[in-house]
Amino acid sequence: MHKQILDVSKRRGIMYPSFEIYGGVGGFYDYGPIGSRIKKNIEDLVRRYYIIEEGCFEVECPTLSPEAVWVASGHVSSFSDLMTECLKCGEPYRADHLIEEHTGKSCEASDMSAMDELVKEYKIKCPKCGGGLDRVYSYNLMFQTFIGPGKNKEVAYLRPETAQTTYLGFRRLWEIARKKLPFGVIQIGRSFRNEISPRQGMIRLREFNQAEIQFFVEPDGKYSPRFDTVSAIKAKVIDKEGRESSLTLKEAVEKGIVKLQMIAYFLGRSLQLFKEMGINPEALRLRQHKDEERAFYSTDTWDIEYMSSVFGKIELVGVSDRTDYDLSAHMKLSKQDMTVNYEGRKFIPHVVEVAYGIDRPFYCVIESCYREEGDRVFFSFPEDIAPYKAGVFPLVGKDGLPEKAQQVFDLLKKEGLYVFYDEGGSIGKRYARADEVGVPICVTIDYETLEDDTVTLRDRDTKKQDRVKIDGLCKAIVR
């Protein structure tokens, strides 16, 4: 399937490797004209969930930050992976991934010396040339650069996540929120990590897109008044001990598996969001971080993972109780007070974070919606995710049909709909091209249109065709 998806994605402008004319660079992908539309629709769906429905504020902060930001957050000292290099060809490898591929054993809690021993024990060699491997060492994943020229230049980093830049504006956001808790802040934007060996297409990128939401809450206020709207959702649940079960979110909270109701609520909202995106819900599972895997400051952390037929486990979102760690760390280094006086109590707010990637869900939507029916290939995208609402086609390129089709095309554009026009080739080929990029509706203008102002609507998934009056066309398309 992966080859077929890549072939159609490259050919139809969904996604393709960056810098192709110069041989490409691992960890970078371009979104083509079709992929850019799908990505924007995914981001807009996230915005609808969190800005409209959850009432979050949206901010947009610089991608470049002075070093002090990342010293306070702990990224300068500890944002690293363990890597090794081939002594013969110099190829770098992320040590835990290489060991897991060769042994099937998880290395999540292993240190450098333990990984060195596993490399020796299993006689692991360089997959590229068969050479021996150097000792495992720690490698910081941040891209370093400088702000300003000359001797006064300042060390800076491209942000490896959006969350920290959201925390920096907390005092202003607290005022904007009229000094009420809880309140949420979403930031959608690019982050950068100098990954050691990104070999999984869009799953592990060096420049990537995130949508991270920080909910500032009272230390004892980590519950949701709307939990009953998701409590009956049933999911595959893997706890920190590796035990797997099928539970409703209500059962997971009552059994103490998910410690905080607020975390369970946003796990449920995320499951709803992914389903609406078009991701196969049967391929999703909730996994709790193990004690040794979870950040020391977090009381509980959960991921939603997609089990890909191509890449295996793909993390789509992390929901975590970050306590007051981030605001306290920035308060300590910056000397700026992050405490609030709320309802007669003074404290540093806690943060419950909901951290989405955008590129990974994008790929999982592509994989989930890919269909083959004989010689026919198409993407069954939900209408809100599809790159266009409809394609407009004259049946043939003569007898006034193109002119009439252009009128219909202009009508739909004036209504603010993303539609495209195509009169090249046979009508069957045009249907096939629209199917390949997941357009849900094709509007065909034929000779009958000239007589009674009706058009043919063809459904992508069923291929069913109906006649609709032009004056009711917009309503028929936006279902």
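Starting from the form predicted on its own shown above, please give the structure in the form predicted together with another copy of the chain.
Chain only, nothing else included.
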């Protein structure tokens, strides 16, 4: 299936590797004309959930930030992977991945010398050229550059996450929120990780898109007044000991598996969101971070993973208790006060973070919605996610039908709808082309239209055809 999805993606402009004419560079993808619409719709759906429904603020901060930000956050000292390079051809490898691939076992070693030992013990060579491997060393995953020219230039990094840039503005956001807790702040934008050797298509990108939400709360305020709206959602749950179960979110909280009700709430909201995007809910599971993988300051962290038939497990969102760790760190380095006086107490707010990728859910939408029915290939995108609301076709290219179809097309455009016009080839071919990019409705203008101002609506999923008046067309399309 993967090959077919990639083929249609490239051919029809969903997504394709960047810089192809210069031989490509791993970890970069373009969103094409169809993909960019789907991505935009995914982002707007996230905005609806978090800005309209949850009442969050949105901010947009630079992706390039001075060094101090990443010193405070800990990324300069410890956002790194252990790597080795071939002494002969120079090919770089993530040391743990190389050891795992060679031994077939998960790599238990976590420091450089232990990994060096394993490379020696198993006589691991460069998989590409057979050359010997250099010593394992620590490699920081941030892209470094300099702001400003000459002697006064400052070290800067492309952000590896949006979260820190949101925290920097906390004092302003606190004032804008009129000094009340809780409040949430979403940031949707690019982040960057200079991966050593990305080989998983859109799943591991060096430049990627995120939607990260920071909820600033009282230290003992990690619950949601709307938990009952999601508490009955049932999900596959894997706890930090690796135990699997199928539980409602209510049960997961009551049994103490999910420690904070607020985390359970946003896991529930995320399940709703992914379903609404068109991601197969059966392929999703909640996974708690193990003690050793969780950040030391966090009391609890959960991911939602999608089980892909191509890439295996894909992390789509992380929901975590970040406590007052980040604000405290910035307060310490910047000497700016991050404490608040609220309801008679003075404290540094805690943060519960809901951190979505955008590119990964995008891929999972594509994979989940791909359908083959005999010769027919289509994407069953939900209407709010589909790249176009409708296609408009004259049945034939003569007898005034194209002119009438143009009028209908103009009418829909005036309503601000993303629609397209197609008069090339047989009507069957045009349906097939629309199916291939998941357009939910095709509107055909035929001879009857000239007589009674009705058009044919053809449904993508059922292939059923209906006639409606042009008058009621908008309502029939935006259901």
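What we label the rigid core is the largest C-alpha set whose atoms superpose within 1.5 Å from one form to the other. Just so it is clear, the structure is predicted and the values come from calculations on it, not from any experiment. Residue numbers count along the first chain shown, from 1.
Comparing the forms between these two forms, the C-alpha position of residue 244 differs by less than 2 angstroms, with the core used for superposition. The two forms, fitted on the rigid core, differ between these two forms by less than 2 Å at the CA of residue 226.
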